[in-house]
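Take a look at this single chain in structure tokens; it is the form predicted alone.
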Amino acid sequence: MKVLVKVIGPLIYKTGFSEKDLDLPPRTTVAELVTIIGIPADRPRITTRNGKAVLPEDEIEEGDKIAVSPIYSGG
């Protein structure tokens, strides 16, 4: 299945891209995707699918737009 993955901020250096179309096996979870793109599982992050937060165990679906961002704080 095809999905669009966007990574934000310093995660670009970990993955080597800022935006990429990926072809994933059916039933791939968010946690599996994060591992596939090279982000360590223990790295704090926020992952969204089509603009809404998702859990690591949620499955990705054909055509999803996934964004992975580091957690930021401050004001």
Given for the second form:
Amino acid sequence: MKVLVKVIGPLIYKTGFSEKDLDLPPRTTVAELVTIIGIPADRPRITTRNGKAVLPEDEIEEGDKIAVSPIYSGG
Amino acid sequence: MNGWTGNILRVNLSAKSFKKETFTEEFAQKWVGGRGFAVKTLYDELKPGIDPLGPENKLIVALGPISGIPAPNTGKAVVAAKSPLTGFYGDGNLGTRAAEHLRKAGYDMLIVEGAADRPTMLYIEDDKVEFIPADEVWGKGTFACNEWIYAKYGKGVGVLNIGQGGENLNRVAVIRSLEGRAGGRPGIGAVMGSKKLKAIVVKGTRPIPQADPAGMKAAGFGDLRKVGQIDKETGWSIQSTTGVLPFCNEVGGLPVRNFRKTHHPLAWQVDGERCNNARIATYGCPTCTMRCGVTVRDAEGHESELDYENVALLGPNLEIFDIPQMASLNYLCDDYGLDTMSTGCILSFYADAIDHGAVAGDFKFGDAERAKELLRMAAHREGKIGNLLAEGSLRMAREFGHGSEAYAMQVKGLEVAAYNCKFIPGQALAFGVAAIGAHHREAWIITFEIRNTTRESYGPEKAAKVIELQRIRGGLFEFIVSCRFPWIENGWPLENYPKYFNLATGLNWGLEDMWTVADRIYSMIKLHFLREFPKASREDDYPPRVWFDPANADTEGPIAGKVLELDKYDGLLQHYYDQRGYDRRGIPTKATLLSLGLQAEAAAVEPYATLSD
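Complement to the form predicted alone: the form predicted together with its partner chain:
Below: every chain and molecule of the assembly, starting with the one above.
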């Protein structure tokens, strides 16, 4: 399934990209995606699907836009 | 008294006189420093109703017990006065060598009274104070003023100065220091200008009193190194605060077009990745190992130091998606000594008011060249438009009428920082109850709100989070005086700060002791507000009304069709008041004030307004 993955802030220096279309196996979870793109599992982060927060165990669906961000704190 | 010098330098510009005063240990422990010293002093010494731009107002520079001591990240000072923008207590903090130098000169606080009869620079060197004519740089920007000062005294001195904005009493003028540091959003630079005080230069040569200098040195230098190492691991300072822009854009929290929109397809053009790619230099405050000043070249070739707030409010909020052009506006704000955040909101409000027919004009969103011209006019109060823009968005709205106050993006007169809370209830509360108006420095709960709660909630957990963060961000870091970034951005443990405090003072305080001081300071700022505005009501703690307007809802994206709900917001506000021990107006009750040891301060407000039991 095709999904658009957006990586935010300094996490882009882990993944090597800030935005990319990825072809993922069906039922890939958020946690699996984060590992696939090279972000250490223990790195604090917030992940959103189409602008809304999701949990690591949530499954990604065809056409989703997934954004992975560090935990920002508003300066 | 360890940790504090125990001294205040009081300068009177009218009389060209100065004296060294002392304060008691009781005062030190009750108010600690920085914001605490400033709020108590201004409350005791200013009569309610004075003109903030008159000689009766007092300008304060206040330090804390770890200011200027090498430890993470102590090179900051608090500047404060009665605000000409909001009409009550206002303050800000900025990175400056003046923090270390004032402490080494032997002072924890500088109080500037009166007004000079000609442009003046104050030069402080230990016990010596000089009043130096500054006509040569009056009318010049902060960068030229810095060069003039450096040529006289060398680059190592501490400098606080103003640009044309402060000189011309622009109500959002700030105080500036070093290359890109600024503080005092609610017009504290205009207070300095009203005193014809162009600059304060400080050189201190004496040791700062500490209870355990060897322990402090070991902990301070060691921890500075550790914070630097953590930052290298996280990579935070590669983009610094500019990195948050795409997150805000993704979740519908970015200010676009005077906050009308919450995201924009071109926002990526000014995001942290592009700002870092355009970087030509990096600047930071003294004693910092995670410097955050991402510096780029502006459209005219100047160095312009960026952070998220100025990128978002001078960029997308004006529908400008070009880094050099946005950076030009930022450079001009810095040189004129204007607050980048308020200026962005003022310009966007002006464009929006024209758009909505509230006023006639030729400024449109996206017009960077006209924005530069307007900014120059505002800094110099040139003509009718310049004078209007120099007043801030609330006064502009009252002049325009036609319901425009609803979309003047401010709370209590201070413009909203760069987070669009059209559908972020907890952060809207954080802006509503921020002590001095809609500042982001005191509580920022957007990630918590989105990740740990439901965004739709108006529950007590959000009020509790706002209070927790106010105690830390608006309290602890503002009264011990140091930068919150090592903790907030890189996870440096909070427990380190009582450790530094105890090494400096010889006391044995924990975080709970810090929260008591923080609550005392928040209550005092509320008393300031009440004394100036005896008809204070809970509506003063409401965010801009456009956030409640269904007609303003996004038509697409993550929060399509949603806006804040007024009755629910009011309920959230009540949770905050209940947890704080405030009455239905948002004013601390007598019982709350008593529990914080503020009996005398409560009595001082009663000739002007009533307090609830």
